[in-house]
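Presented below, as structure tokens, is a lone chain in the form predicted on its own.
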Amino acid sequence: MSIGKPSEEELDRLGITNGEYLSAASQRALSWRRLDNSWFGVFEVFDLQGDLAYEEGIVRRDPSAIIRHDDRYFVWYTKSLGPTDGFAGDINNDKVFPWDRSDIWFATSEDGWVWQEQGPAICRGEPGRYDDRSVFTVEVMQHEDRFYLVYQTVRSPYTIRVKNEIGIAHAASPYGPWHKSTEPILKPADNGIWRGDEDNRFQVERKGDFDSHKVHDPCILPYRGQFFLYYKGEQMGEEITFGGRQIRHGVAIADHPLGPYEKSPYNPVSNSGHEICVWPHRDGIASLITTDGPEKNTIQWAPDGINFEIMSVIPGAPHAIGLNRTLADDTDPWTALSWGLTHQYMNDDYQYIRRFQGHRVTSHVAKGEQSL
């Protein structure tokens, strides 16, 4: 790596002993961009009251973003019943994941703490449809006078090699009724090739694109007169790399919320991540990257919604964050992360929804010490 001769000020700031003898680590540090701490912060998580409190025997997970309508907060989420059986039994009748055999429900709250479950919003489709096995991991977008839910779908049977897709529904009210798309609006790439007939996701002749196996965690944002559908991709033959699971994000773009969506030729737009958590900020798009990959636990920002750069490294974030869409502004990237919803594992079978609160941190002060 060629970085030129470092200045004395740069050496002093980074504590580098001798500019003539630079380790690989020192060279990387000298190449970092100079950023302030406006993108750094921490999270706390709290229990909710009402119908979203933990309930034995029920899975509630993957909360959507929160919107406000008629003086109430609304959230949508994955709901299923009973324990998880895995793939060892009868996949035609068992429940292979907590999000298997799920429907999408919604709840409302006046204060963001006490929630009332209102009932199902999106149910599984009729037998033979692309969404007949499960609908889950939902996000909401309010645009002009309509509401849109975008979510994952699985067709029966739920095998290891099954290819998840993405559906959409729209309504004139957050209470519904919801009109579902008759076909998926996004599918995995079709350029991977499985090896053999064994139901094994790691045996491949060709891996294909980063999203050749599954498209997950969809989220649509209105952006620059178009609609950017961000999603998580899983690749056939997914590897474990130095950052853990090989998970990356992509984006597909449309001129109308219902599509058609065209995947960006720049995909993937992240090297890491898990659940999608994106929000508009300063004419660009910010993204919270968690859980998987070499750039996990970072907040990134793209001035064009595609070319993301790391803005901060954070200690970690709650799972499956659902942002409070009423909070985002351009003054502080952490405003959008002030509070929202998340899910937490009580055990392998059951998850429940909790509230997170985040705050920006710009300095470190030890107990009893005075800050500058």
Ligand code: AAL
Contents of the next structure:
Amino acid sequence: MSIGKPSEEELDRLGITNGEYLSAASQRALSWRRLDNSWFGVFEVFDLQGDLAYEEGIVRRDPSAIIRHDDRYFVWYTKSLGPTDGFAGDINNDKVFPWDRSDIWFATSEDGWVWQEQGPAICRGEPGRYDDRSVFTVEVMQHEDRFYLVYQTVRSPYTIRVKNEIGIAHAASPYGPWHKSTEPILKPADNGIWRGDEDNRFQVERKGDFDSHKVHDPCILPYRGQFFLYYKGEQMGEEITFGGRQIRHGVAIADHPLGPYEKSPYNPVSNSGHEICVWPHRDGIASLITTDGPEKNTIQWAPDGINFEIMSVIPGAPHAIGLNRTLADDTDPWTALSWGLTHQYMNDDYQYIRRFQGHRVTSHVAKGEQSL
Ligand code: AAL
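Instead of the form predicted on its own shown above, give the structure for the form predicted together with ligand AAL, please.
Following is the full complex, with the preceding chain placed first.
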């Protein structure tokens, strides 16, 4: 890579001993975009109280964003019962994943620490419907006095190769009643080709687009007069990259919250990540990229909601974050991350919802030491 002749100031800032002898690492450092530390920070995670405290035998995971209505916070999440059987047995009777045979429930809280579970919001559909096996991993959007829940769906049987789709529901109140879409609003690309009939997702003739197997983790943001539905794609024939699982995010755009949603021709819009965690920041969209891929543990920002650049590399972030949509500050990206919800694995069978808190870090000091 040609980087031109580094200036004395650059060599001094990066602490490079001799500009005539640049190691591969120094060459990379010189090619980085010039970024300050305003996007760098850390997270801590805490137990919740009340009905969302850990409960043996119950899965509660993938919390939505938090919204505030009638002087209380609301969150929606995946809820299922009992341990996971996996795929080795009878998939028609077993529970193949912790998020299989799930419904979407919701809870409210006055302080964000003590939560009261209110009951189911979205239940699995009638047999034969696209959502008859599981509804899970929900996000909420409040827009012009209406409420929208957008979530993943699976139709029975839950095979390894089953395609996962996205449904939506809307209501005039966060308590419901919810009106579900009769069809999915987003489906996987159908340009992948499985090899053979064995229920194996790694055997493919052709992998197809980044979202040829599953569309997951939907989150809709109103943006520039339209609705940007960010989602995670899983690809048929998924591989392990030098950063882990081959997972990427895409966006689909609509003029109305209920769609029709059209996938952006620029997809994928990330080359890494897992659950979607996006929020409006300045005139663009910020995105926390966690868990999978070479750019995991980064915060990225796109001035147009599509072309994301790395703004910081962070020590790691809570998974499946549900952002607190009541927090907004266009000057500090960490305001939106100052607290919200996350999930944690107690074990492979049971996950529970916890609270995260995050803050910006501008210096590294010893006990008693003054920063600049
Ligand atoms: C997550 C999400 C999706 C996956 C599984 C449940 O947290 O990425 O929802 O399907 O894990």
